[in-house]
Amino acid sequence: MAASIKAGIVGGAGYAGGELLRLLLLHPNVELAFVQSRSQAGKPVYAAHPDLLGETELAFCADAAIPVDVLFLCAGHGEAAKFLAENEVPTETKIIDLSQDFRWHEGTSGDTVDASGRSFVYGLPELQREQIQQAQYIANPGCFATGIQLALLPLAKQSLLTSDVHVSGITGSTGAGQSLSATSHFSWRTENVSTYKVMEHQHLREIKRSLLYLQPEGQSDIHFIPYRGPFARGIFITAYLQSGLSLEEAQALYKSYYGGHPFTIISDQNPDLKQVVNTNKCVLYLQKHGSMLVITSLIDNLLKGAAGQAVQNMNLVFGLEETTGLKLKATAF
C-alpha cells in the first residue's frame, strides 16, 4: 500500500478550498487531517460545499491542527502571510500557498521568492518541475498567470518573444472568490460582460518574472485585457504577437516543449471552454494569420488555475506520479 500523506487545509470554506477538499478526499495517497475555517468552525464541510455530502463527515475546525506533512493555505490574499507569522509551523512541514502572498519578491528574477524567512519556489510545473520536486515551500501561481504563461513559455525558452504580446482573457465568476460583490451577483453577471484591471492586472507581475527567467536578455511588453464572463468557471485566453515562425514550426516548438508535461495539450482543432472545465488540463491551440501567431489557452480557473495545480505540486514534492488524483473528466456538455 502506498504511503499516506497527512494533509491540512487552512481556509477551506471558499471555492478553491472546496475544490482542494474534493481532490484530497479522493486522492489515493492522502489522509486529510483537518480543514480550518473560522467562519464555518464546527459545521460539517458539506454545509459549505454541498457537493461533498456523502463523501465525508469531516467538520471545519477553528484552528489548524498542525503538525501535518503538507499544509495548504487557501486563505485570502494577505491572510497566508499573516497565518505564518502568527502560527508555528514545523520546519519539516511542506507548505503550498494558493494566495499571491509569496509569488514574487521585488528585485528577484530567479527561481525562488523570499518571504517570511522562507524560500518559496514558484509552483508552475511546466516552468520548473525539478525545482518543485526539491522544494519545501511552494507559491502556487495565479489562474490568469497560469493560462498566459503556458501560452508563452515555449517562445520565451527560445528567446522568440521579440515583439509586443497582446492578450485578452475572460474568466468565470468563481475567479472573484466566494464573497459577494456587485460584479459577482447573479443578476449583474448573467448575460453580461465587462472588463476590469485593464493593463494592470496583478498577475502580470508573476508572468513577466517567469518570462524574464526564461528569456533574460530582453522582455516584450504584455498588454492584457481581462474580462468578466457570464459563466461560473473556466478561463479562455487569446494571445497574439508578430512571429517569423510558420504554423508548422510553432506547433513543433510547442509540442516539443510540452512533450513531457501531461496536463498541457496542443490541440489541432479549435477548442472550447467545456473541454477543460472540471479538469487539470491546459489546452493550447495555435493559428497563423499573416505575420501574427495566435495562441488560444484554456484552463479551469479552480483546478489548473488553483487547487488542481496545488495537488499537482504536492505530487511532485512527495515523489508521486504527477497525475495522481487528477485524472478528471471534463464536463463537456
Contents of the next structure:
There are 4 protein chains.
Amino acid sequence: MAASIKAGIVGGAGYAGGELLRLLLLHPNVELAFVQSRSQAGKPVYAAHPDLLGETELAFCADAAIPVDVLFLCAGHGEAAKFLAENEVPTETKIIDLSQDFRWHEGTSGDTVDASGRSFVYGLPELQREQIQQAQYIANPGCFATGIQLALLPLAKQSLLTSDVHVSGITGSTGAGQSLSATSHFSWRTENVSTYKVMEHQHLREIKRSLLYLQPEGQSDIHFIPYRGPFARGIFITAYLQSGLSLEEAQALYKSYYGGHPFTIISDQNPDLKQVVNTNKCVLYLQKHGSMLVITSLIDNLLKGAAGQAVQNMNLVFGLEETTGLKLKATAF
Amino acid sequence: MAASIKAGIVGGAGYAGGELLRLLLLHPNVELAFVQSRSQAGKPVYAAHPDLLGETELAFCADAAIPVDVLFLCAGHGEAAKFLAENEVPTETKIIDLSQDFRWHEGTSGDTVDASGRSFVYGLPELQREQIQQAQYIANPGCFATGIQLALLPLAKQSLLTSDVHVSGITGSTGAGQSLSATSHFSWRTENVSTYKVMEHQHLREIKRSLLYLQPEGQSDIHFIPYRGPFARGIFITAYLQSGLSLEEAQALYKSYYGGHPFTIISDQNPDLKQVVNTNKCVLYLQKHGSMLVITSLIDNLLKGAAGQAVQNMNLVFGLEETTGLKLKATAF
Amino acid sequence: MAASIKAGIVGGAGYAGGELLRLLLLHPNVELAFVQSRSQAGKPVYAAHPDLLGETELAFCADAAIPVDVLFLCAGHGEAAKFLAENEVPTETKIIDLSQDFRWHEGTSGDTVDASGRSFVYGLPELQREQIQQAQYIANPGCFATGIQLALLPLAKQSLLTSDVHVSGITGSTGAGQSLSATSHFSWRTENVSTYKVMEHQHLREIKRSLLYLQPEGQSDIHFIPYRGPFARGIFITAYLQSGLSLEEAQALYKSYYGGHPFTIISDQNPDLKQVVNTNKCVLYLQKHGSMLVITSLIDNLLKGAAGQAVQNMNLVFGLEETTGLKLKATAF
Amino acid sequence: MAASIKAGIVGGAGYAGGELLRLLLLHPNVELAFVQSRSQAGKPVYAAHPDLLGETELAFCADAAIPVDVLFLCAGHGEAAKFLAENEVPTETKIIDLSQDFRWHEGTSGDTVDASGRSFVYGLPELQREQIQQAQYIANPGCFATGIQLALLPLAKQSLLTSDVHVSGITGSTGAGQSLSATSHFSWRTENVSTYKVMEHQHLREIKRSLLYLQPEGQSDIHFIPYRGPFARGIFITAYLQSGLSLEEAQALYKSYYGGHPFTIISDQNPDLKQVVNTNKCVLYLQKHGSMLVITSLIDNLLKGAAGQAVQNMNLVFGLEETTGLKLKATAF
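After the form predicted on its own, can we look at the form predicted together with another copy of the chain?
Every component of the complex follows; first up is the chain already shown.
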C-alpha cells in the first residue's frame, strides 16, 4: 500500500464536509489529521454527523494548524478566500477548495490566481485530467456545473455547440446546504416544486468558461431553468440543442470522449436519478427527436458534484488510481 | 337554490372518478344518481375511495342505465368512445368526457364528432367559454395540456408566438393513474426523478390545435421535456420564448386576458406548486430575462387538470356560476 | 342565511392561523374582520400564505383593536395568556384559544380560569358538547390529545380503562409549526423517523384530565411513544389495552358513543392516514387480538387537531350546525 | 489477499438479491460466479438494477448449475425450500438462505433441518456467532426480527425479560419487496401511514425462539404494532418494558453485551433512522422513564436486515474478518 496521505478538512460540519469525512475515513490511502469547524469545535464529529457514531473518535478542532499533505476547504463561498488570506499554508501543502472562490469563469482567460499567487486549476477531470495531475491547487467545480458540463463537453470538443442550448435541471435539498430557510423547511418542500435563479444560475459562468476552452469560437447561448425538487440528493439535468449528428454518431462521440473516464457512463436505457445517488458516477443518456439532440445527465450533487469529485481530484494530484476510495455502494432506493 | 342536476359517473373507481365524486358530493346543485364501475360494482364507493367513508352510502353500480342530466365519462382513453358506441345515451343528456378520445387535436379543423354525430367542444373555459356554455358535449382537456395552454393563450391571442417555445414540466404520480407499474412503485419513485415521452408527449397535439385556433399563422415549434417527480399531486410548468414584450407589457396582457376568468391568477411572487394543490386554480408567474419571456404555470392535475375542470365545464353548460362547488380549501402543506 | 359572525385572528401568520384563515374565508356565516400578525403586519395575507392569492385582499394588521364577535388566538403557547394579560377584550367577545395556555390538565379539578377571571371550557366536542355550547371561552385541545382522547373516550365513559394503555403515534412535520430547526430541515426529515418526548409528551396532562372526568376511579397508566414521520400533515395513533369486551361489543360501544358526532367515524376496514388529511374527521378502527383491544385513531393535526376543531367549537358556541364550513374535500393523495 | 470465494445468487432480480449483488461486487474476497433469475434470464444485471450499469457486465442466467463455494438464496419465502428440493447442491457448498423457510421459530427446539437433512443455523451473529462460524447452512433472520432481537438480547441473556414487552416499529417500502400492490403505489404511500399484521407479525415466531434460547424461563409476552411509513429504506423500532435496571446499569449491560460486535452500537444521543441507512449497522439507544426501560433500535432492512447480514454471515462462515466488504458509506441524507 502507498504511504498515507495526511489530510485536513476546514469547515467539516456542513454537508460537503460531512461527505468528505465519510469518504476519507474509508479511503485506503488517507490518514485524517484533523477536521476543523468553528461552530462545532471540541465536539466529536458524530455530534454533527451522527451516522459516523462508531466510525471514528475524531473531534472537531478550532483551527487548522496541523501540517498536512492536502487541505480540503469546505468553508463555503467567500470563506475559502478569507481562510487563505488569514492563514499561512505551507507551500508544499496541496489545496482542494470546494467553494466557488477560485473556479475559473466566463470573462477570464484562465485559472484563478489568489492573493498569495497560488494558481487554482479548475478540477473537472473529464475536462483536463492532465492539468489536474500536475496541479498543486484545485478549484472543485459546482454541482450543476459538473452535470451540465459533462452533458456538453464532447460536443464542445468537436466545436458542435452551434445553436442555443436549452437546459432544465432539478436539484435535491442538499444542494442548498444545511442552513435553515423557508424553502428548506420540510413542511414546505415535501411534495412541492419551485424554480430559482431562472436563467441566472451562478454556475453558468464556470460552464461557459469551460466550453469556451474547448470550443473557442461560434458558441451560442445556454438557457437554464433550475428547479427545486422534493428529494434530498441528486441532480437531474436535461439539455437539448439542434444537432446534425445522428443518434449513433452522437453515442459514438460520447463513448469515445468518456472512454477513459471511469465515472462517466453512457446509458442505452432511459435512466432515473437513483442510479447515481450515493455514488461518484455521472450517467448520460442520449436521444434524438427530429433535429434535436437531447442529453440527460445525472449526478449525486454531494459526491460527483462536490466531495466525491474532490477525492477524485486528490487521487489524481497524488498519482493514485482515479477510483481509489470511490467505489461506493449505490443506495438504489 | 336552483333545481338539482342529476349526475352520473362512468368509471368512478379511478383517480379522476374519485376526485369527481368528492367534488359532486359537496356541490350544492348536484344530486349524484349513480357511480358506475365494472371492477367495483356492488361495493360501497368508500371501498375504492376510503376517505369517502362517512360521506356517502352510495355503492358502485355495474351499468349506467339511470337517466341523468349530465354524464361524466372517466373511463379512460379509448374506453369513452367504446362506451358511447355500446350504450344508448338520451339526446337530452349532456356528456363531459375526461379522456382524450374526443379532444380536438393538431391536424383537424375543429371539434371532434363521434360515430353518433355528437360534436364535442374542447372544454377549456379560458379558451372558449361561450362555446362551452352552448355545448351539449364536452371533451375535457388533458392535464399538461391545460397547464401549458394557460401559459401561452394570451400570447397566441395576440399572435405573439413567433419563436420556438421551450417547455419543461414536472408531474406528480397521480398523473399516471392508479395502475401499478415499475415507475409508480413507491420504492422506485420516492426521492427519484426521470423523464418520459421527451419531445413526444401526446398532449402537444391538443395544445397545438388550440394555439392554431387563436393564432392561425406564423407559429413556431413547441419543445417539451416532461419529468416524473417524487410527489403525488400537481403539475409545475415552465415555458419560455423570445419576446419583444417588456415584463410590464406581458403582465398587463396576461392580467387582461384572464381578468374575467376566476381560476387563473397572475402572481407577482415566485410561486410554488403547493399553492394550487387541492384547488381548481392555475397560478401563472411571468419573468423577463434578456429577450426571454419565462412563464411559470401551476395546476393540480386532478382538479384544474381533470375533475375540477369537468365540474367547471358542467357549471358553464348548466348556466351556474362558474365557481360553484369549486371554492376549495387548499391543502397548503 | 344567518347573520354574519365577525371574527378576528391573533397570530395569523403561522400554520394554525393559516388553516383558520382558509376555513373562515370559506365559512358561510363568518366575516373576517382582521388577521393580526406582529411579524407580517402590513403585508397581504398571501405573502405568508401564498395559496390565498386570489382568495382575499386582506392584509395582516399589527394589533387586534377591532371589535369582533369571536377572537381566535393562534399566538402560540405562553403568548395567548400574555396577549390576554396585555389587551382589553370586551366581555361580550367569545374567545377560542388554540394554545395550551388554558387547557385543563391533570392535577386540576376543572376548567382553567385566567387572570381576568375568564373560565375556559376544554373544547373537545365529543367529550362535552353541551358545556361548549354554553361557553364564552374555549381552550382548544392539542392535536395528539384530540386523537388519543377520541380513541379512549367511549371506554372511559363506561369505566373500562382498567389496565395500562399503550400508545404509539406518528406526527407529520406541521405538528411542530413553521419555526426552523434541525428536525424540520427537509434534508434531515425526508425518508427519516425519530422519536421525541418519549413517555413525557405534554399532551398527556390534558388527556389524563379528560379521562378522569369520565372515569373518576380505577384508571391505569398511559404510556406514549411519539414519533416524527416524513410527511407534512396528519397524526396516526395506535392504542391498546387489556379488555374484556369482544370486538362486536367494542364496535357497538364506539358506534353508540359517537353516533351523534358527525366528525368521528368508525371504520370497518384497516384505514390509512390520508383518509383524513385535509378534513376535520377522526377515523377510528378497532381490532381485538387475544385479550388486547387495539384502537387506531387518525386525524389531520391542523384541522381536527387545531383549526378545524376551533371552527367546530365556534359553530357550537354560536348555535350553528356543527359541520358548517367544515365539509371539506379530502386531499386523498 | 485471501483466495477468492466463488459465490452464486439464486433469485437475483429482487431487492435483496440486488443489494447482495452490490455488496458482493465490491467485496475484496468474493468472485461472483453467477446470478440466477427466472424472470430476467439472459438480460444484463443492470437491466434489473440500473445503478449497476458500468459496474459489471454479468448477465442473469436461467439456472444455478455452476459450482460455487457459497450459494445465496434470495428466492423468496417458500421458494428457497422448493429450490433445494428440486436442485442438487454439492455437499461442500455453503448455503445462506434469506427467506424464512429455514429460520428457527417458536415451538421448535432448535435449528431447522430440511428434507435433505441439512441443518440450518439461525444466522444472527450477535446471538450465536460461534455456531455460525462452524455452520455449513445459514438461515438469515428477518428484518424486523433482527431489529427487535438486537433491542432485547442483552436483557434475555440476563433473564431480565420478566414483564410484557411493548414494541412499535415503522418500516420503509422496500420491506415489502418489489411486487406491485395498492400499498406500494407511490400515490398511496407518499405522506401516508398505516399498520399491518398488528400483534401478528410473522417475525414474532423467530424472535420468541431466540429469546427463549437465551432465557428459557419466565418470559412474558411481546406485543408488536408494525407500521408502514412513507420512506423506502430502514426500520425504526421502539421497545419498552418494566425493568429494575437503572439507566446506567442498562447502558453498561448493553455495552458489555455488544462490546465485541462491530455493527451494533449504543448511542448516547437520541438517534434518527438515517444514521443507519445504507449501512450494516444497528444503532441502539436506551432511556429510562419511571420504571420503564425504553430501547430504540434502528437498522437498514435491506442490509443488517437482509443482504448485509447475509454477507456478515458469509464472512464468519469463511473465517474472514466480520466487517469485510461491509464498511459502507452511509447515505446520511
